[in-house]
Amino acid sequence: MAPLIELHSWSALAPMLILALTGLALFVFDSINPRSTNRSALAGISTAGALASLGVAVWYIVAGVGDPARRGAFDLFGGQLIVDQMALFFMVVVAVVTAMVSIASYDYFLEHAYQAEYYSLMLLAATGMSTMAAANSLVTVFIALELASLPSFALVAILKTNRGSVEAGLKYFLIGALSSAIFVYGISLVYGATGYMQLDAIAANLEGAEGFSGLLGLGVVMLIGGFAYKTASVPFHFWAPEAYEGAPAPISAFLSSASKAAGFVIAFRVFATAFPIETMAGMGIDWTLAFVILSIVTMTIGNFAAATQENVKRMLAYSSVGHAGYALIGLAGLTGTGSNDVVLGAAMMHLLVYGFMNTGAFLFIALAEYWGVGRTFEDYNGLAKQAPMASAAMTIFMFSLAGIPPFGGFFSKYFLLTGAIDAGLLVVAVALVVNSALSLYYYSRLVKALWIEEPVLERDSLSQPTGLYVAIIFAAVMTVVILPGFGPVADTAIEAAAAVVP
């Protein structure tokens, strides 16, 4: 059958190029008339750019770009970037989260003075995250990581008159700088042991590095540290509750969903491509063991910390740490004893579903902040009586995050569970079940406050900001309807994973 499209190699980067051009277009639009803030135009341009990126990425997936049996992957710049099914899958996650946050920000930043800068920084950060999905060399991985991180630091601190926002941005920047230094040092050690930066070249020359296994092992550990920071995994998770609580709620949604997914895709690609477990195990470096420990500790600490919070935003921040532990099962399960593509594909599915349910949950917090509702569980008492539709959406997010059927979070966790068991990781499987049961406690606590508890104080009537409502309802619908569409989603994720893992 003739291919649906004929692409030049550079056009394979269209999803990330569209995001970059949209970010620059926003600067140009604002520079034409800097004293006039047209909120509708700025939010519209940002949303249109994200949706265009999403549409192109989905089109490429359907057309078979990156599918080895059809059009194959696109290598660019001598293999520094690669556009395959995995890259396109995560470009979809980044684009859809960016679109939802752009729509929601229209209402949330009603009085904000630097709106063009806000949307531009978000689009540039999304460009870095999409580039992370396509990075195929430790050099491009680091450049993409910084391209995503630098605008993110500014976004967290964008509320200049808010002490919490500025403090969170400063802490995020300092910890980010430290983790970047650790990551670069790890890259230098891997380069020193193998002599290569490109991921497949590193894998091809590992046997020549047997005499430097100690150096290589230390480099791998430092790379794991860099990835742990980006994905808010233990022990580099402390920045997450501070940054998410202090940042504007839409930015908390953006960082905890899109940024986390981007952090995982480079971890998946680097470890599955550059460090084949059979070869590394022969050198005495079993990095899957590190991810087994990291997965269990991260999900346990994240969930126990979330269960003790009185602040709803911090509860969601710590629960995002717990979900990082779930996604780490995708790397822990690459033991070679089970179906590597299934367990890695399960982690990708979880990150896709998480993009909807977690973004929606943080956007509900943004809606509550817009109304002036407080931050504790008690402040949310009886909110469903005044906002039943938004509260119903939040209930869907909470039960899906907990893994209750029939929502998308249940099925992604089910695939993770079967993948862990298939890989022989029974301890990880038990930890997943126990932590999911624990998470049901604190997620249900918020649902109870919304629907059952009586309000502590009388509230005035609540407005219905269009942008926030549209984004929240869309996220809730996708969390539910992704269920009938889970077959094609699962197939796409597993096929994308199969092209990367051995």
Second form
Amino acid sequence: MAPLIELHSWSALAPMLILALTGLALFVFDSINPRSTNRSALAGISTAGALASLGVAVWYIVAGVGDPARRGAFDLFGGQLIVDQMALFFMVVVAVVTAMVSIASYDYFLEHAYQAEYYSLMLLAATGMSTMAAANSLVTVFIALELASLPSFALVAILKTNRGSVEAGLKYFLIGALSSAIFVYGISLVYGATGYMQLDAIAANLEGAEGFSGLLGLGVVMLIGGFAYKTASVPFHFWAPEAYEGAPAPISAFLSSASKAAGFVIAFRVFATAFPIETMAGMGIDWTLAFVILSIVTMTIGNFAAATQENVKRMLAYSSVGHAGYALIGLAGLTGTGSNDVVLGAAMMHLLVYGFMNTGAFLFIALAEYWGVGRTFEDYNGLAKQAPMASAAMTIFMFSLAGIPPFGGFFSKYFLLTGAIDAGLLVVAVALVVNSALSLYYYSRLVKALWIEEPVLERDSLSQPTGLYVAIIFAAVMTVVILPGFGPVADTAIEAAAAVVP
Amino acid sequence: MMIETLIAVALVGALLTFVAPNKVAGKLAFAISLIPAALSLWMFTAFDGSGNALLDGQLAFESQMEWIQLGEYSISWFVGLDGISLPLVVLTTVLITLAIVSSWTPIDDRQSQFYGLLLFIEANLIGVFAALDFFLWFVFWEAVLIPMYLLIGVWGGPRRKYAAIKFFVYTNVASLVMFVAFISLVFGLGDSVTSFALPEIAAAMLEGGPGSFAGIAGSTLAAAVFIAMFLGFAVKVPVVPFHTWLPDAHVEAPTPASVLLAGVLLKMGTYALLRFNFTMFPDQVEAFAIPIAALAVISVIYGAMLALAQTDLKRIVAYSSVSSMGYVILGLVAYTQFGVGGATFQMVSHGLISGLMFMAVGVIYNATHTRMVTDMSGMADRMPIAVGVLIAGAFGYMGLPLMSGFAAEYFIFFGAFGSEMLEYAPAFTALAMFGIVIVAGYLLFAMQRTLFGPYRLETDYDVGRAPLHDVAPMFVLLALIIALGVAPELIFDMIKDAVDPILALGGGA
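Right, the form predicted alone is done; let's see the coordinates for the form predicted in complex with its partner chain.
All chains and molecules follow, beginning with the one already shown.
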């Protein structure tokens, strides 16, 4: 069947372009109506833009854009950008997180001065993340990475009068600058060894780099460093707890879900496409081994650190480091044996589910900050008595993060487990099970605080901010409802992964 | 779509109840719970299946839908009922309705959440008994933990936090062991299995079992999986020495949660043992028959002895569950028609009787605010109806003829005595039968001291008759107990149909 309307190929980038245009529209709004505190309009525009981007991305996936069997992937600008199912999958993750955070910010930034700036920075960062999903050359990867990072630095520090926020922004910026430098140096080494920037061209010309395997290996290690920073993986994870704790909670949600997913998509694409493991192993560079080690170390350090926290936000920040370790299994499992598409697809599914459960959890923290209940586990005691719906949602997030059925987190973790076993990585599989069991301790601790403990202090009655509630309940519903729909999600993810895996 | 309807009504009802105001939550939950109860009773009368669900039996209310395709394995929504699972589904829906009514008096805080959780548990329990895909089954199995954890932790007694966490950790670790074992079994079965559907896995197991996996020989893997799964389920049952979470959980739990815990949750363990260990691994059952029978007899005797030593009325009933569930294990390992069938019958019967006992203890506690045998005396004068029901329940427990407990125990002993597979079967059975004496001992002992004699409880409020809605659920249970005692064939016929194919595997009869 011929398509009804034949669009120009750049329209394949629509999910990303819509985000960019919405960001610019907010600038226009701000210049017409400077210092506007019309929160409904600002949050509305931003949410509408994110939802439009989400809608288009979902439509493209359903319509088969990027599906090799149907429309095929779109190569744009001479292969600098590519829109395939994987790109669209992650555009969905970015857009849905952006939409939830936009709605939630409506209440959180009640008396904030720079409203328009806040929303437009967030949408520009989201644009960068969407571009990361589509980047197909080390140049566009780097540009997209910076486009996502620069607004994020400002967003973390946007509470100008809050010392913690400014300090977090500074730390985030300094480590970000350092890892950008490492990353770009890695790019130059890879370019020096192979003479190409485009990912498939690098893969095609690896034979020419036989004589420079040392150089290439160093370049790959530096690239891994850059990804580790963006995904908050060990050893570049130190910024994460600081930045997530200091940042306004909706921004913590945004960074730990959307930004992390975007970091993973470039890692998936760069390593699966540019450095096929068979060829690289022949040159003595086994990067899957690096990811095996990184994955185990990251999940273990993240979970142990999370278990010792007294501050709920820091606990979540460290748990998000742990989850980066789980998602890294997707790369560690690309060993060439076993079904590589399943393990990579499992990591993609985990990042999608994580987009709901982790965003929701941080938004609950935002709600608690909005109420002013404090930061430690004790401060959360007995919240369920006053806010049963939000607490029920948070319980869903916690058990889902811990990987308890019937929530989405159990499924994606289970798929990672089978993927790891199938790839022969029994050590990783064992580490995953042990870490999940450990994580139940600190996640259930929060559930216990909410439902079982009595409040330490008497609290006034709590208001019910609409925006935050909508976002949290939506995330909770999605964490549960994704289950019946897991079939199509799994199919899409595994097919998308199969197109990328050599 | 009947099973789906049952689950959906309970889930939607849970949500509605959760957001309803506290005042109406109890009545609303009761009204909603009547729908699954009525539907399941209709399903009981309309049941037209036969055979065993896992062994090519003809299932009732079956439905299967593709769900997730993951690499080579497919996961599907696959539910259906046979003669083993249907009585347990009916038990669940009926007990939930009665438990809701029995919570009207004691639960006076956060009612909407409490009743919402009860209905949520109902949906998952029905799922556990109806699911025929391992994955689906495991989802329901684990999902039961969350509401139970909260029911004990929020509405429980003084040591509720300790009890709730102990319950959660024990059963969750056990589930994890079982889960890992089963997944490695599926991997070990290799290409002969392409889905997680239990009938397919059972067929693959019976055709030859697992090949070598990760350097472990197939027969070793099968034995290891059998042991790991047995341990995983034994914690839930619970079998001595994995029973220590049970008295803590029971004593701290609010009455309706105790009713469900003893009435249905423990049956999840024995049901899973029957479905997995005793259906899929007939060779291993034969190899491990003696140790399993020994554990069963120890559970019977030791559980009864522990009950004998208690002075808390609720603890007595709690420990008595350990010995009653020991009978179930003994019946299963006998591997005869009356043994396995009687074990299934006992699951239902014990669900009714222990539910009744916990309700009766709960009513007495509501009135007197104590459960200590030493504090009470002469309750029969003050609360004649509740006490009458308690005595009837106790007789059911002791195995008075014409009550379901007698039929269940008779079937089990009859089946175990004639077991061909279990060596020294008569000796094991005789030892287990000694448990009846101890049961009668501690129940009569406790009742004589609490119920009869002069009234001497000193309170500054009036201890009087319980309201109708407290005793009505107990009468329903009593009616069911007597009905099953007088006419065991009401359910035993369908149980037999489902049990026979299992026995044909092991060469037993």
